[in-house]
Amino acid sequence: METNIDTNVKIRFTRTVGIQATEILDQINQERDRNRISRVNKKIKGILISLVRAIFLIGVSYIILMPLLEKLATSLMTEADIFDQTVRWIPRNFTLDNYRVTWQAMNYPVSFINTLILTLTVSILQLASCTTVAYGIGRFKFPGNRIIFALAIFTLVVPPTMIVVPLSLNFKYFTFFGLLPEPGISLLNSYWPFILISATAVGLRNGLFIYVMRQFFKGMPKDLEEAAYVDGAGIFKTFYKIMLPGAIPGLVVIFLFSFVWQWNDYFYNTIFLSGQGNFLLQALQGAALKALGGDHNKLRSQYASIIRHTGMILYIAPLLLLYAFMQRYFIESIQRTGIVG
């Protein structure tokens, strides 16, 4: 038979357990509320970050695409559409005749082939020379290693205008280190200046290419080379059999950068070709004048502006096609080589 003391103990125990259970439930509910608030905050933060990212990308895309879309729209207009205040993007009198006239004025097939041959030649030579130099600097230790690398980087900060006269005189009176009799031979208005500076890794922005490939080779494990040496491979065989296949992402980046920069190059083309030669850059500059029949008085007309816009579309069209086909490989290579920003 239970006593009053046992009954009181049971009542106190039940009350204590109830209070503790209530506190535990309150803690569970509070933790659940905190988790819910945290999830909501994270979701809101994610939405805000996505919104800011979208606004930034839209702004950058607008800055990049606006001139291109404007030139594309103008190239499809007639002269009457230019004077029509109600026409902004969509032409009222759609025409492709501007492309026909500009195509003929630029002699596009011949200019395109010449430019493509020069650009491919320069890009391949720069790829080979810069990769070789970068491998030597990145994988071998020798006196002057760091000095050579520093000089390669220093070429990136030298203003191009400082080397205009030396470059021009060097190739106008080319003596090949004094082996040819004075005054030498002139290599201007030919491919030779492009070939020589590209084959010796001192061409357009080659310091950047050397830096990228040097960092890439420097990050590759030494075990690969050591295993090749153990198997009896020499330095050159190890380079093109072992190291180059592993450096394909870097090679893709270098080739595409070299191709695009050479295609758009105006500095070296002006120095070495002196505005001569049937290339797209020179053809673009004279397209409007040819389309107007050589009448200089009409160069400021709206029709001349239409021809220039159309010529720009034809000039950059090969680069747009190249990017459309190579963008996947380009982005993958950028990610693997670590070039960001």
Given for the second form:
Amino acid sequence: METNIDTNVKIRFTRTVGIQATEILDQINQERDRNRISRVNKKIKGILISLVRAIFLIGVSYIILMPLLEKLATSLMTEADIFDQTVRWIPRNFTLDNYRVTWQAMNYPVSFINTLILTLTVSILQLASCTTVAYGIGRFKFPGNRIIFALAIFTLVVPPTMIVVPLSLNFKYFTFFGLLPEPGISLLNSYWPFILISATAVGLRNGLFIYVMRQFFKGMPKDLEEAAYVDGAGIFKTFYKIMLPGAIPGLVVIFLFSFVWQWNDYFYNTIFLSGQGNFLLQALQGAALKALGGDHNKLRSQYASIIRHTGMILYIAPLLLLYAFMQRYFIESIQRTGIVG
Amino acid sequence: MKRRLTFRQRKLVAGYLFSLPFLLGFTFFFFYPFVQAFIFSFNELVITREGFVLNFNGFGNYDYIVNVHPDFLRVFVETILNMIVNVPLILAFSFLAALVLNQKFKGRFLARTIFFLPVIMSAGIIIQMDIDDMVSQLLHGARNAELIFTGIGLRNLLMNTQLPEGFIEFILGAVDRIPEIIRASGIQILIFLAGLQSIPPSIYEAADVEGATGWESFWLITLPIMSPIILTNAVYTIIDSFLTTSNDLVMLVKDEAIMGAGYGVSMAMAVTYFLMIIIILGITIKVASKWVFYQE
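The form predicted alone done, now the form predicted together with its partner chain:
Let's see the whole complex now, leading with the same chain.
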């Protein structure tokens, strides 16, 4: 099939069958050539596309990973390496001493446990409250349920600092809205501000969680509930025995995001816990000074920087570990909740 | 018949009961401080031993932040402009990344893992410490030297194309923002990816049979179906910018309240920012609703 039809054959054809046949043969030849070219073209195009894609993926990955790798590299260097112009990525005087110093300066075991307890408390409460509210407005028809949903979305649009600053004053002089005598009690520097706003579904990005879970519950079949009611299960039993188990993929997503966002949050953590040194965030802020023995003058030194970088690695490490084990849940999270399409 | 009715009533009550946590939280921990923010912005707030007292001073705080405060106007304009430039760039990048990550190739899972990492690593405290840190600046300087090198090459290349200068400046500005854009795109990529995967392949097959090229099916199928998701992502990106410590205005509001000119001034800034956000969101949704395509 690959060889061209012999010219002799062509001439003989021209004589015997006539002009028309030749034209047909020519066309067949041209067609074959064109197919071959387009096949080659397709192959070149395929290679080009994978090449461009590879450059794009590698470039973006480099930009994403670079800051993390730089911190990691710095944390393993001695001060001499920072001054050394020839050292960029690989430390010449490899050391783990920075980790020992930073670990102690941050009082890591204690501040880690405190942060973990706070983060778990917040994410479990948010999970419970947002799911409950989402079930209420997603599965029951009652006057005002659309308004409640709109209010939940509205909480997202307001910059949280605008709420948190007056809120911090209310928590500082907490009178239970007039129930306790003035000046009330201070709830700052305790878990209470976090507990109160998380349990009532107005914590960090809770409007988003309500939105996601409402969509999730709306997508579940109506028969499921009806069958449970017919079998004599009450409304609340149906919720936690039938509907909640069916919503587990959504619940996992809410929990993971709530956990990560609370761990990484800056505004709520610094405003509500301003005077507390034994949480990771505050420990990280104070680590360099403590490692320098309280000498403020050396805060701009290279050594202080190395300690800070080591501290940042220690701060982010638990999340990276969580991500390593749960990455499938994170990556497939939004498909799982089915909020798009 | 009577039982059924009571059951329906019980369901009505249950709806309110389930929503009760949010109703309480919204009233006491959202709406109350929300109103306070407005009130504070028209008052001078003085902390006393028994709490705080308010001294009404009208538009004094607003007058102060606009006419007296050394940084507010600059930070405000920069933050808003930054948002207006970044949001389209983040949308474009995350859409492109989602299109790429939706293709089949070796190492796709690894690529997705890396692209989503910024969501895990974007801790506010780390972003802020990086800005202040000396060694980071040093490394950043080294990185900038590399970038300036490619930047000059790019500038010369673009100048030769005789495009309008404003356009060239925009392109160069966008190049400088690349790391910032990429690191703000994690969730948006996920949302787009989920959207792309929800498009049934049969639509593309039908288009292919009709002789549409890949280019045509992108513009005529993918983009219209994805348009509501683009709007969702635009709104999400704006909301997301409230919570990063690289948002100078939000940081200014926080610092001003606690160690600066006080709560009144801080809340005047916050209210101004909030109103601006509402205007921007309103315009975005109004403009978008003209070309967003809803399947139904």
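Rigid core: the largest C-alpha set superposing within 1.5 Å between the two forms. Source: prediction; values computed, not measured. Positions refer to the first chain, counted from 1.
- Relative to the superposed core, residue 142 undergoes a C-alpha shift smaller than 2 Å between these two forms.
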